[in-house]
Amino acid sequence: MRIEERLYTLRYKRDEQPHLMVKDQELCKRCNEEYGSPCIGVCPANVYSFVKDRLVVSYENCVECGACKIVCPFNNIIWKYPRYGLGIALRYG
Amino acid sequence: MKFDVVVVGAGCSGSVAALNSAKKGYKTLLVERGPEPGSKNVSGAMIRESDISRFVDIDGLPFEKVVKSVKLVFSTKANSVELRIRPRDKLYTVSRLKFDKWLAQKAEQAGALLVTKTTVTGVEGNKVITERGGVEADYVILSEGANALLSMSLGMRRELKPEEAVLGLKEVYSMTRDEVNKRFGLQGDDGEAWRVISDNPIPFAGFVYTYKDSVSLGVGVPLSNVKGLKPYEVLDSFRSSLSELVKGSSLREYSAKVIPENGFPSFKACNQRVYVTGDAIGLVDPLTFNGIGPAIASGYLASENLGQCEGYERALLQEEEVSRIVRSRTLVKELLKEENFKFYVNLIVDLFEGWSSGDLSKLKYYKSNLWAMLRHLTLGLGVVG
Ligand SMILES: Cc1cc2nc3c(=O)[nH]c(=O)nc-3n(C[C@H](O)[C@H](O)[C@H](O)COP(=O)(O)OP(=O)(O)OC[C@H]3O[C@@H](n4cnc5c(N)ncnc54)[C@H](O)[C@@H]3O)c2cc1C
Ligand code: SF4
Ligand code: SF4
């Protein structure tokens, strides 16, 4: 099953602002160079990909899992817990 | 407005936390940022009725089966071991959300105020500021789980590294109570839970729950592994393994969350008014995949010392579940080196093989390596003594 077919099984409220956020596009360049990106690699909801030379970030698929920025060899990832208990609500957990 | 305890996080550890301050006759207030407790969590999960009932009473614990068979199996690519144990203790699988929400509600009923829907944002001296302001408070219980941004924020502790840190992701399949119960052999409320060593296709660990009206299966993957292929392929794989256990049945609930595996005691429990517990400072057994029972115990522990940093400190150390975890950190690093891992998972199914088939000729290999066993041995006894 594709991701995004598993991420419909989860209750989200998107939060306006994102919680999410890279600081700089230079080094998520030289790191899909050296390191092959490994935010991308590591999501679990396919928030990271390139998009023409730039990291875009889906925030609103994210599942908080709080793994991309834990590989991130840049320290590169911005991360806030989305406003108010939006973003993801689980039902089993 | 102004607290005696201000508990961040209304997850096992935080209602505990939140329940036992209250208990205490401190003021107490219990922040969750979700939109009700639990809902933000993730577990497998399975609980031992002895960790909770030592500082809850359990009554109306809200479970969903009674673990009665745990299978452990051991698997490489050749072939896999499975090893089948009626526990001694009594072991429950609970889904978090109804667990943590239960617990909430004996935090509230003990007289604390739960407040849903904020984050804290940041403790400035005795100010816990939040989205919706700030509360001005005399203790604050960190209990916010493995991405512990205000611990982290303060300084009581870093980041993970990414070879201190195991992807779990999980997840959950409809199925009615008799068609869990004839798929597993079960009868009434009795339990089954998995547990799956594997190193195939890359390291990780797997599990198996029953549930009432579900099943919930997953993986750990250390995310220092993570070359190639995704978590989630290894989850695909995993449950393709599984082949005919969740056929048919249609996906409820897909979730991930980080499992830390390092920290307490180099990762501060306190610091004057500001008290970590649970996944915060990193109190996971990974030996037994315990997290909920030193969560609840650290929690406990922290509104039973408030005011004494040092003696919180000294009584995680004295606790059982957690100074083991503490004893066993070099081991487990060890031990999630992916050549150490993949070296005794195949050891211990070509034993098995090597016994059944009366041939233990491919065991010579391992004679190459015996100083490295005999360390990590020296090293597991520290860990049981
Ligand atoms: C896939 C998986 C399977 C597992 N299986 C088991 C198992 O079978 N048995 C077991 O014992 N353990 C298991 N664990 C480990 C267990 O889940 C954790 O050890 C346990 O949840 C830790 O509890 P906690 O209260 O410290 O943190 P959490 O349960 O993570 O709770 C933290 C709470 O704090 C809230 N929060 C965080 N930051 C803020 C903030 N700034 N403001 C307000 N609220 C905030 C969060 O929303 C959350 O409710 C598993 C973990 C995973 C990922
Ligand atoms: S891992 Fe960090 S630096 Fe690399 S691409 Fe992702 S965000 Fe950018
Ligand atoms: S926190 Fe997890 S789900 Fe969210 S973007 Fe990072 S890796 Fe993906």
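Numbering follows the first chain given and starts at 1. Only the largest set of C-alpha atoms that superpose within 1.5 Å between the two forms is called the rigid core. Model, not experiment: these values are computed from the prediction. Compared with the form predicted on its own:
Core-superposed comparison between the two forms: the C-alpha position of Q17 differs by less than 2 Å. A displacement of 2 angstroms or greater separates the C-alpha positions of L7 between the two forms, with the rigid core held in common.
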Contents of the next structure:
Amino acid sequence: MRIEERLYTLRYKRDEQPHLMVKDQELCKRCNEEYGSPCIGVCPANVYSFVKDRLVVSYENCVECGACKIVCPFNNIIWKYPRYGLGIALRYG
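Right, the form predicted together with its partner chain is done; let's see the coordinates for the form predicted on its own.
The following holds one chain only.
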């Protein structure tokens, strides 16, 4: 099964407050130059992208795996679970 097909089996209840945030955009620029932005490469849901030298976070697509926080060399990502049980839900259990 392809990753896109697996992601389709997930349901997401969007929280109005983002559960992912970047602490400092300047560190993201530095990371992109030195390491090639590992958060973009590791995220299976394409939550992160660079637009005009700025890291954009599409938190509503997050599958809550936490890989981005682990690979960030500057510990520059604020990651927490969505509030009130919102966020990702597995369709088959």
